[in-house]
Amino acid sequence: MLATAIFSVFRKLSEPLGIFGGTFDPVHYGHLRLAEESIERLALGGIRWIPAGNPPHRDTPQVTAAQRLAMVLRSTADNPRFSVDASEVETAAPSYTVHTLERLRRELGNEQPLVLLVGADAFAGLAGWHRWRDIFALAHVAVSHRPGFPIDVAALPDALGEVFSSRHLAQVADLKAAPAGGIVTFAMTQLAISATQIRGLLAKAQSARYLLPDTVLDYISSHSLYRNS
């Protein structure tokens, strides 16, 4: 299987393993900086990137899942703490987070601490995710936010606010104490970069240099991606 061939097989880690899923349409420096800082801030043993094959909560991406996977592989290749999992790309089934985590539990066992990385905006909508409450039986959740703008519990939907209050961990070190179930927050460097912005620039044949790695830009150019028809 392709997935087995292209991601590093993690040994059982004492450090938590970060799980970073997304459409990555395309992957950019904002994604890479989040992954890098989460390793340092959360004392993670590594990050497993999981590009969504069939994202159920957004329009169909303009480029194929295989092309998005190829861009993630190119952008992460020089970091030994990053690995890429192609399993979601290889299946036609919708890429629901809870299903991904269940698959990882079957692969890694029940003792490995897993930490699902999400941004503050995505976390605010967590109560609308498929089987969202089951996520906490499978992984911790780490929520990144802008410096100086911590998570406002009062602004969360009632059910999610209650879960946040009951599961919030005061210390990052607590992520190692259990394989799943906690919520941590951390401030990350804000880069004003979005995939939507990049796609817009490329559609107009404008420069997107320094917003994403040159290896990804070269791939986009060689395959004529994100151009207006």
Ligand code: ATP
Second form
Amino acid sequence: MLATAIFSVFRKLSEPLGIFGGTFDPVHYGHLRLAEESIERLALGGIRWIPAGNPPHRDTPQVTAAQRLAMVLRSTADNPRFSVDASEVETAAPSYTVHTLERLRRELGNEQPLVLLVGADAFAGLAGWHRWRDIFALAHVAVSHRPGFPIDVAALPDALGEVFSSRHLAQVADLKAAPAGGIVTFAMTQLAISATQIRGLLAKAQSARYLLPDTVLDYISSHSLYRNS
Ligand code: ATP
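The form predicted together with this ligand is what I need now, so please give it after the form predicted alone.
Once more the chain from above appears, this time first in line as the rest of the complex follows.
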């Protein structure tokens, strides 16, 4: 009994934790499926959602960081494997992923395997991120892609292609063997949903129902968001 308890504590500590950052302007079912499928495919202990406060790589979000956080909280509340980290939302500093991971390392220590979740589109631009090479000292990176369309290394910028080839892990089980440094890829159900599309629909007063959770739509409607995109 005691051995079982100790083992289960040990297992919990060694289960990789998924880190899912995004603008979530607004959060939608594409994000939720990415999180859900990555838990199963990568054997993650859970996912920490981190809405960007002030995303540096893109246009200013259409609604406040607090509103984007509120929508992420609503969409994830019923899943015990999801947690939401409000730290980036609470600071005015640019939300650089490398800073977020350094903060998580201070909080969680150096042993916990961390797995940064990104879509293939986001990964293709990784070499433009602030201190991007340092990310691999802090976390693994898991890249989701369309079924049947694995990452095309030749299409990546040279420096990123080299890093991809040297860090690619053959098996997702290897994520458990080290706290950081590897790259895995996994195919996920394609949902061609984007926040851009949803904002466009809402701006034209068209239905966005079934593209995102009703709880989020209710929030958008009750706060009159995205009406003037
Ligand atoms: P926007 O349309 O405003 O650019 P978005 O829908 O792409 O937003 P983000 O918050 O920018 O959403 O994305 C956060 C992460 O979610 C990124 O890694 C992105 O690749 C991934 N992602 C976004 N939409 C999908 C989707 N439909 N399926 C899988 N992953 C997605």
